[in-house]
Structure formats: C-alpha cells, structure tokens
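Heads up, the chain below is alone and in the form predicted alone; it's given as structure tokens.
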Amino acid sequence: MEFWKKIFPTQLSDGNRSVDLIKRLLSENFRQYASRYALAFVFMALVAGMTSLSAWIMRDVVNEIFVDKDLSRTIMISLAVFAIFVIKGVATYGQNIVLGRIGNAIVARHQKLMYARILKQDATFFQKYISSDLITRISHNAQAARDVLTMLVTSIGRDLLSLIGLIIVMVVQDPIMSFIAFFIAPPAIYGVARLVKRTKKIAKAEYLSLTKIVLAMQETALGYRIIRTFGLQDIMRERMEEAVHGVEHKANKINSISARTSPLMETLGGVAFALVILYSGWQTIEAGKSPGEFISFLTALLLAYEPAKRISRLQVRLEAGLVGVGLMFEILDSPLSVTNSDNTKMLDLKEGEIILENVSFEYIKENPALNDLSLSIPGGKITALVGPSGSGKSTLLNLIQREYDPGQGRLLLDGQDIRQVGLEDLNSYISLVTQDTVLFTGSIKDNIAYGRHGASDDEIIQAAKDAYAHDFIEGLPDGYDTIVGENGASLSGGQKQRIAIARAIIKNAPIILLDEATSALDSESEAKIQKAFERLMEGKTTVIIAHRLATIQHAHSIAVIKDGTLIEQGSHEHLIEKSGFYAHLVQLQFGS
C-alpha cells in the first residue's frame, strides 16, 4: 500500500457536479444522435404501452374464462395477448439495437476526442498523467459516458413509461388500492439518497485500482528483462494482487450499496402487496366486486414493481458512471500550455539561424533549467552542447521544438518569434534522434517512412543505406516487411537507432536535432552512422547534444552549458587553446 500511496498521492478531484455533468453529456451528445434516440423511444413507449396492456387485458382474461366462460371472447383475447408480447418482443429487439449502437458510436466518439486532445499537449501534461492513468481514462470513462446516457435514455423512455402505464391501469381499476400501493415511495426515495453519497467516493477509488493494474501491467511489459534479472517477480506479483484486490473490494462495495436498494424495496412492496391483497380480498368478497379488476390490478403493481426498482437504483449507478464521466471531461478540458498565437505566421525559413535572448525556463519554480541563455546558433552550419549532466542541453532542443515554451526572453528562426508559428509548421522543418530511441508498433518499412509521408520503398531503401541499416535489414526473415514488436523489442539497441536515423534521414528537414544519436552504437556502426550523418548535415542547422566529445570536434562551433547557463563558445581549437570548462572536459576524457 506505501507503494501505490507514493506513486498516486491525491485522490482524485470532485469535478463537477452531477447535475453539470448530466447537462454537459446530453448537451453534447444527445442532440447529434437525435434521430437515433426517437427511434429508440418509439420503441421503449411500445415496450412500456404492450407492458401496460398486458396488466389491463388480466381483467377480461379472469372475467370472460371464469365468470362468463365465453369462448369466443376466450379466443379473441388469447390472440390479443399472444399479440402483445409479439410486438414487445420484436419493439425490445428494436430498442436494443438503436440504443446498443448509439452506444457504441458514443464510445468511439469519446475516445477520438480524447485521443485528439491528448495529441496536442505538450511535455507538461505527460508530467501531470502517467501513461497507466491516461490509458485508463481512455478505455474506461469512454464507456461511462455511454453507461450514463443509456441508463437516463432506458430509465425515462422504458422505465418510467412504464411505471406510468401501469399506474394510470392501477388507478383506473381502483383508486384507493392504488393510494395503499404507492406510500411505499417516501420511505424508498429516502433510502436511495442515504446510499448515493458513498457510492461517488468508493467509484472515484475503484478506478485509481484500474489504473494501478495497467500500471503494473505495463511495466511489466516493458521490463521484464529487469523484472527477471533481479528477481523482481515477488515484489511485482504483490504490486500486482494489491491492485486487483483493491478493484474487487472497491467493487463489492459499489455491488453492495447497490445490492441494498433490493432489500429496502423487498421490504416495503411487501408491505404493500399484503395490504393491497387484504383490501382487495375483502372487497372480492365481502363486497362481491368482481374479481377480474383485482388480477388486473394485482398484475399492474406485480409488473410496475421491477421498473420501480431499477428506479430506484438509478442515482446509485449514475453516481458510479459520472465519476468515469468528469474524469474524461477533465481530459477534454485540460489546457494547453502551448498554442498557436491568434496572429499565426507561416515559418519563413532560408538561413535557419537560431538565437536565443535571455531565455530562463524552469521546471519546478526557484530551481532554473536555463538561467538567462543567450545564444547564437548559426543557419546551415553543426553547432554542439556540451556539458555536464542537468545542465539544460535537452532543455534547449525541447524549446527549439516548442515542447515548453520560455519563461523568459525569447527563440528566433531567422528572426522569427517560434511563438508567432504553427506548431505543425514549425515541426515539419525539425528532424529528431534521441538517445531514447521509440518505435511505433509495425514493420521496419513503417516506422522509416513515418519520417515523410507518402515515401516511396526505392526512397525508404536509400534512406536505410545511408544510415547503414539496409544490410542488417534486408538480413532479416521478412526484411524490411520484418515486425519490430512492442517499441522495437524484436531489435537490438544498435539496429533501432539506425531505423530512427533512417526515419530522420528520409524527412530531409533543414534543422536537426540530435540528442545523444550515436550513444547505442558500437565503434564500427558509430564512425559509418558518422559519415552519414555528414552527408545529411551539409548546408542544414544542426544541433548535437553528445557527451563523447570525439563524436563532435568538428563541429563548426561548440557551445558550453553548465548550471543553464552558456560559459563559452567556439571551435574545438579555440576552446582548448582557451584552457576553460571545455578543455577541462577534455582532458578528463581523453588525459593529458
């Protein structure tokens, strides 16, 4: 329990109301399916009219076969009934159909947007929510939307209908019976109200369970090598059972609460049935009225009973959907930190000279990744960071990209505010290889040609040979049709970094980053990767960031950063005829 109270140390906010919530739902989904959701009703309202009808024909059913003992009545009524309950049928068929596929429309609706919105964040928000939690999100609460909106659209159009239907036949049949069946629900509605307020905090728990099992099944996944290496299968396994117990305890006790509507209403429609059967008994005999009106009503309140009930659960299980419900609106919602200015500017682009003025950026406030940067990185021509670890070098590449944007000072493309360009345009002109590399799920060829959309294979083959993959690649059983399994786990360090060299290679973008871009490689594959990347840099703006600082000696200029701030800048002969931070480094790595 520490451990999951580490990694998940809030529970989860309140959101908006239920009310808002409900109103925000049928606002934005009710209205698009307007067309769909009638059909629906026509049918719920024959379902809940044949349900009402089938209560109202009990008294000519008991009074033609037992009192008038008419056959041809007898017929004509047994063909009426075997009527009624061919039409609820095919009228319940129907309405499952619309609604279930109105349901699923909601769903896949939900989890585009979703999925949409995710897209356009930027590295803060991936911050805020970890993958288990945004997985989660999108597989779970897309369905209590469609959860909520079928249990309001069964509650008001099957339900209530037929809760209506069958008390206007109760009322007709007998009034004051009618007055005896219906103080049953004061006490229940109070009851249900008491169980609400729990369910709401048990719901919002039962999901943080969810996400704790993706979680552990996700790291899983990807370390299993590590898992099995330190002999981590105990600790996980427990990680493990915590996170489903907790889903099956927080479970029972939504089943529970939700369980308790049963005994409540048991109870009281009891007490209801016995009074309604003692009143009308006497009324039977005593008063000689005839019995028929009697099975007819008896039907109608036995019938009205079941859609009373789930009545009377409702608002126990829209309280456990709406929690799923304000989860995905909170991602629906959530802001983004950088946006398209209202001015946007399509991105100039011909030296790509890149100048930063006094920027600071922090991550976490008072502790400064960059502290009043300013430097000049010129159009077409390499420049390398250097420096020690944390000291803001992959800072500088995520505000090149706009992942962040500066707290202070500003980042200009020939001249051009990044801030006053689409992000999407201002991408496309950025190539990236990171020391991390990722691929997507798919074949070699795939994830080569993610690079430029559209590429042919002779285009996807060149670029493979120029980052010294094709060899390797073409070695393989299904060559470049050959699968990478989950982020390139069928391949080696060494072959997925090429693919990602590749990947940048075939965008042919006149700026690239390079974090680390050779670090997976051995010596041999390191000095050809080197040669390729001279024939992909010539006449581009370039920027590497490489702790082997033999990767980057002839790199036009170098640029020093320590505690985020630059200290000097040069060639690599000026800074070591300098003997400053930069010499200093490379003593340490190469001696005296």
Given for the second form:
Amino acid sequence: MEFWKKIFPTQLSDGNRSVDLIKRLLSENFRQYASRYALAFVFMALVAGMTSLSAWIMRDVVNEIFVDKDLSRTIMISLAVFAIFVIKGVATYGQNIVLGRIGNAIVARHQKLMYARILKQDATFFQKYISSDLITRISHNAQAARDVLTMLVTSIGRDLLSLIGLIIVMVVQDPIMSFIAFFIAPPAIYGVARLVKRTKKIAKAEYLSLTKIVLAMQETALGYRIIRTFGLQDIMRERMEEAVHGVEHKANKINSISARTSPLMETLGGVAFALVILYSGWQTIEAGKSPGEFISFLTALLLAYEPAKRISRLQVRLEAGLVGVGLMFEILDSPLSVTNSDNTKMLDLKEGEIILENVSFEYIKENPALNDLSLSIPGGKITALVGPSGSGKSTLLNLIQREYDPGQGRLLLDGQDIRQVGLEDLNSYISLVTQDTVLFTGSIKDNIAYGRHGASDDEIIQAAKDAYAHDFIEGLPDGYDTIVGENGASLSGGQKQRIAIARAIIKNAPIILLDEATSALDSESEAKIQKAFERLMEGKTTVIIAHRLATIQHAHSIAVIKDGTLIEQGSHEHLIEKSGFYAHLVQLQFGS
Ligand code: ADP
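I would like to compare: after the form predicted alone, may I see the structure of the form predicted together with adenosine-5'-diphosphate?
Every component of the complex follows; first up is the chain already shown.
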C-alpha cells in the first residue's frame, strides 16, 4: 500500500462534467460518421418496429386462433410472425455490423490522435505522465470513447425506440393498464440516480490500479536481472498482487453497483406485473373482454422490460466509461510547452556556431539548473563540457535541442535565435548520441537507417564501417537483418553504442550532441567507440559531455561548468596551466 501511495500520491484530477464530455464526444465524432450512424439508426428503428409489431400481433394470434378458431387467418398470422422475426434478425445483424465498424473507427481515430499528440510532446510531458500511464491510456481509454458512444446510440436508437413503440402498443391495447404499469417509473429513476454518483469515483480508482499493473510489469521486464540477483521477487510480487487486487476489487464494486439496479427493477417490475394481471384478469373474467388485448398488452410489457432496464442502467455504465474518456481528452488537450512560434524561419546554417547568452533555466522554481550562463561554442570544432555531476551539462544539451526553452537569455545558432526556428527544422541539423543507447525493436539495418529516410544499403554499410560496427554485424548469424530485441537486448553495450553512432553518422548532421558513456567498457570496445566518435565528429560542431581524459584532450575547447555557470573555458593545456577548478578535477579523476 505504502509503495503505490508514494508513486501515485494524488488521486486523478476530477476532470470535466459528464455532460460536457458527452457533448464533446458527440460534436467531435457524430458528424464525421453521420451517414453511417444514420444507417445504424434505420436498422435500429427496424428492430424497434419489429419488436413492437410482435407484441401487437399477439392480439390477433389469440383472438383469431383461440377465440374465432379461423384456420386460414392462422396461417397468415404465422407467416407474418415469421416475417417479423426474420426482418428483426437481419436488422439486428445490420445494426451490429454498422455500429461495430463505427466503434472500431473511433477507437483507431482516437489512438492515432493521442499518439500524434504524444509525439509532439517534450521532456516535461514525459515526466508528468509515466510510460505505464500513457500505455494504459492509449490502450484503454480510446476504447472508452467507443463504448460510451455505442452505449448512447444503442440506448437512444434501439432501446428508446423499442420502448416508445411498445408503450404505444400498450396504450392502444389498454390505457388504464398502461397507467398502472407506468407507476413503477419514478421510483426506479430515483433509485438508479443514487447509484450513479458512486460509480464515477470507483471507475477512477480502477484506472489507477490498471496503470499500476502495467508499471509493475514493465519494470519487471526491464529489470528482471536485477530482480533475480537482488532477490526482489517477493517485493515485486507483492506490488503486483496489490495492484491486481485493486483492479479486481474496484471492478467488483462497479459490478455490484451495476447489478444493484436489477433487484430494484425486478421488485418494481413484479409489483407492476402483479397489478396488471389482477386488473386484466378481472376485466376478462368479470367484464367479458376478449383475451387478445390482454395478451398483446402483456407481451408488450414483457418486451418493454429489458430495454427499460438497460436505459435505467445506462447512466451507471456511462459514468464508468466517461472516466476513461476524460483521461483520453486530458492527453489530447495536453499543452505543448515548447511550441513553434507563429512565424518560424528556416534555419540557415553555415558555420554551425552556437552561442548561449546569459541563459538561465530552472526545472523547479527557485532551483536554477543553469544560472546566467554565457558560452560560445565554435562551429566545426569539438567543445567538451566538464564539471561535477548535477552542474547542468545535460540541461545545456537539452536546451540546444529545445527540449526546454530557457527562462532567461537566448541560444543562437549562427546568430539565429533557436526559438524562431521550427522544432523539426532544428532537429534536422542535430544528431544526438546519448549515454543510454536507444535502439528500437527491428533489425540492425532498420536501426541504422532511422538516421536518414531512404538511406541505401551501401550507405548503411558504409556508416556501420565508419562506426566500427561492420565487422561484428557481419559476424552475427543474420548480419544486418539481425533483430536486436527490445532496446537491443541481444547486443552488448559497446555494440549498441556503435550502432547508435552509425545511425548518427548516416544522418550527417552539422551539429553533434554527445553524452559520453560513463560505464566502463572493455578496452577493445572502448578504443573502437573512441574511433567511431572521432569519425562522427569530423568537421562538425560537437558538444560533448566528456568523462574520459582522451576525449577531453582532443577537444578544441573545454567549458567547465559548476552550479549552472561557466567558470572556465579554454584548451586542456591552457586550463591545466591555469591550475584552476579544471586542473583540480583532472587530478581528482585521472590522477595526473
Ligand atoms: P549534469 O548533466 O551536469 O549532471 P543536469 O543538467 O542533469 O546535470 O542537472 C542540473 C540540475 O538540474 C541538477 O540539480 C538536477 O538535479 C536538476 N535536474 C535535472 N533534470 C531535472 C528534471 N527533469 N527535473 C528536475 N530537476 C532536474
């Protein structure tokens, strides 16, 4: 219990009112599928009509067969009954097919919209929504949109129309009995309304538990080795069981609330039926009324019972679905924090010089990660960022990529403020190689080709050669077609890194951002990676977070960053001579 409370300290936001959510769902989806919905309504109207007709015809069934004993009419009626049921069957089929298709289109549309929105997001967004939350939202909540719309449409189209048709039959056959039967409506509505409120709260809690299951599973798949070596199985199992129980418990609660509408409706229904039978029995026996009307009325009442029950339960079911819809809209409406300015200019890059002018940035208020930092990064050369951990080096790379915009100051690329450049345009000039190599599920060839659309096989092989990866790739059973597994699970750390470098080489961007790996690699790998990096950096503006002395010494310029500010800049020799903070760092780290 304690563990999950820390991870999800707050409840989900209360979201919008149900009515607003429904309005929005309808306004965004109904028109788009209007013609198909119209077709579905035709089918549903047919179903409703046939249902009412089947009740209506019962009068003739009873009166013609049992009272008048007319054989030829009996044959006619039986044929008519057959026809009614066939039409109803076909219409139900049509309705299910059409609504099913619309529903699936709505799920697909919302999943695409959500993903498109998520792709536009930056670091702030991915910190707010952890991956398991996003996975659950995209897989479950788009379905909620379908469920809510389908529920609404079938309730209005089929159930309400059937109910109206059947009520007409009832009223025509016997107005007084109808009056008795309708007495049950007001108490039923009151009873159901009371159950609705609780559903909403429980549905939200159920969603949270679902996210927990995905999170626990994800971490287990990623960290299974750590789980095994540190014997964390019991802890993980407890976590998972708690989350699973959460979902089970909440689902049971929703189920029991939804089920509670049944005894309510059954009891009230029983009262109505008993009264109707009493009254009509008395009418037929004492007042000599023909039984046809009674049977027809009773059939209509019995048939009306199911749609009435479904409509009464509609709100409870809607509320549960609307929670998901609200969570989906939250993603679709999530603000984009680094947005393209309205009048973006195309970046005109020649030298590739990067200048930071008095840049300040804070992730958390009053806690600057960068503080009035000014730095000049010359074009086509290597600039190494050095400094204690937490000093702001990664933040600086993030800002160059416009993962965030600075609170104060500006960043210039060949004199152009990067805030005026479109994000896609900017990123097309930048290659990023991070410490934790990211490979995507697919073949090695695909992973290298992600560097540039439409790269030819020859170019891919050349990039792999330049990244000192060709030999090991050739040695794999499937060569370039080897599937790398989830995030390159089948490759060694050094191999993954070289593939990532090949990907950056093939992109051939004029600006290279590198976060050098801190983890120790075997010396052969290390040497190859070093060479691969050198190949990648040739003639490019490179900003590198350097951890190795070899890299630092090769750098044209070293920027020493401490507490978010630049404290020294110059060549290795120059800074050593100066005996300042850098010289101190080098001595600490490399013992020279
Ligand atoms: P470095 O790369 O030099 O180790 P960073 O740029 O990662 O340093 O971090 C600079 C400061 O900003 C640190 O104090 C760190 O705790 C903080 N920080 C980094 N990323 C975030 C984040 N996403 N949210 C809040 N604080 C952060």
